[in-house]
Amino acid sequence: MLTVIYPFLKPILMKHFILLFTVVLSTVNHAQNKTINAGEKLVFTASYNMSGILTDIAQLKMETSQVKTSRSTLMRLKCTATTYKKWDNFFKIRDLYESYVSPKTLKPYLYKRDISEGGYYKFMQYKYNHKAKLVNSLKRKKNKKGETWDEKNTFNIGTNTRDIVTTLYHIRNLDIHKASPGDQQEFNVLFDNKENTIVVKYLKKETISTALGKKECYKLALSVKGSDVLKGSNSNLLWLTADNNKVPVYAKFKIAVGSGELRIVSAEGLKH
């Protein structure tokens, strides 16, 4: 998704807003779904530092709904990020990324992501053989005359990697309440047909203000381990609520060039 508006945008901002949420995974291989429902929609706004103001200028959406195929019922797990209209004129953004999962232990099975920022087209697939820990993915590309062309690959994964979506629903099944400031951890996350190591700290409870009301909430410092794609020591944030639900409701980020944050709008469907 984007990176930033550089004067204005460059299409990496938005990859930076979902990382943001990705950064913490599940300690627990495949746990059991306490917190996740079907049915359930978050809505975000995702500002960006202009010239030290705070600006608008895309949405995130994150919406869960129950999928039947002729062998099972899973559950399909839906971001999306959509530039506000008055920036689609300097860099347009339309991308989608899902997973399709057991709603019981929220396994993937498949994950696409199909993304389109300002004429860059980029379409990912992964299917998944957890017996074999192998994926199996597609990549596609288009070029500016709309011709596509295909990379296939197969890799092996490690058994607590998960693709970007699905991570970002695992976070919220994990024990917070159990760790004490100070404490972190390292997970993997795919993405690219990489796996990247992300360290996460858990700082302290805090209160905060949000569209959903004042909320007590699990403060947490994010940052990728040999990569400098987040700068700075515990100035990339996310809060968390401190409740059955776990919602995340308002993250920072430093990037190399600029800041911004992510704040929750609305939360419909919430399991408790």
Contents of the next structure:
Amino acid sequence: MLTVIYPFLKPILMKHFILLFTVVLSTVNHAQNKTINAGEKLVFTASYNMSGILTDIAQLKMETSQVKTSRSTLMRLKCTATTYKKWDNFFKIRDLYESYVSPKTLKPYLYKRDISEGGYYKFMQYKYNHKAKLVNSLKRKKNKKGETWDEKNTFNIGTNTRDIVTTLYHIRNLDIHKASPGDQQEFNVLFDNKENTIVVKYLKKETISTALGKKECYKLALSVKGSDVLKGSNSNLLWLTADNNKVPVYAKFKIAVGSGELRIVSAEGLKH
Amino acid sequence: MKKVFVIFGFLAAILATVLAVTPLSNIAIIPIIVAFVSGLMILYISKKEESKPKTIQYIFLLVIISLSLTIYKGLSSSTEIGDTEQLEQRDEENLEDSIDILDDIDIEE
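The form predicted together with its partner chain, contrasted with the form predicted on its own above:
Everything in the complex follows now, all chains and molecules, and the chain you saw is the first one.
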């Protein structure tokens, strides 16, 4: 019986085997960190576009540092957002996003999001357990009286699920020079206790002028699968320098309430 | 026709003044231009009809106020960030707390 149906099953089995092999290979092969250095500091200006006029709203910083615990040495990836003085009376933002990763593989172990936006406070923490493929999350919120309450959760994650901060750095660590225009890759990102899929598409190489000078860049398009947070197709763009540092120098985004952009102001402590 | 320009001009001039006060002062340029053009149109129509263009004074007054505010803000306000003391404090607290948590996590090198 089996010998009769085997010729028919063979192509299907082969197809599944190749697929399985690719999945296993991609999960086992953790990319080595060739791009990010501890001590790196990138400063950006975020602007909001209203009827063609750009207004500077906030300063964004992406910093990396070395953190030593009693058992190991990790890298801290820290992103902060601070509104400019003139906005503080209207809508004060003081956001802190941080992730503690392995300096060799950029594998995340702890993620924290501590945000304060115009009187709204929220704290999120993800503790990764890679062996059990689990994440212990802690959500802390404040009510109007200033009292805080905690909400604890545990949920399963995929092998390649990362938080938003680690994903940003992971994208920089990709071998984009090996990709050809039109190639795309999906990333599972954990945000607000939910796994989202971000699709990153490599569009082309483009030379743009930045505060760091004229730079040849990789132009990438970002989108979130099954969500309309980011509007339009190919309207959320990211430019990474086409060198070994892959510094994000410029980004354009389109959301429900308008569009904006991120421009680099300075870059220090780059690896290459 | 004149009435349309008067209403349009007034609305634009008020909007320009409101925007000029807020941090969105550079966006006030658009209603300033609209109000100014409306004012000129009222002046032109009034001259044609040989009537007195009273309202234009108010429109131009508002335009001048918002324009001077916008220019002043554009020149004086530098892009400096506000106080970050609280953020720095939270940053330090989080770092200390994180090191404690990371001590308990198994880290594969």
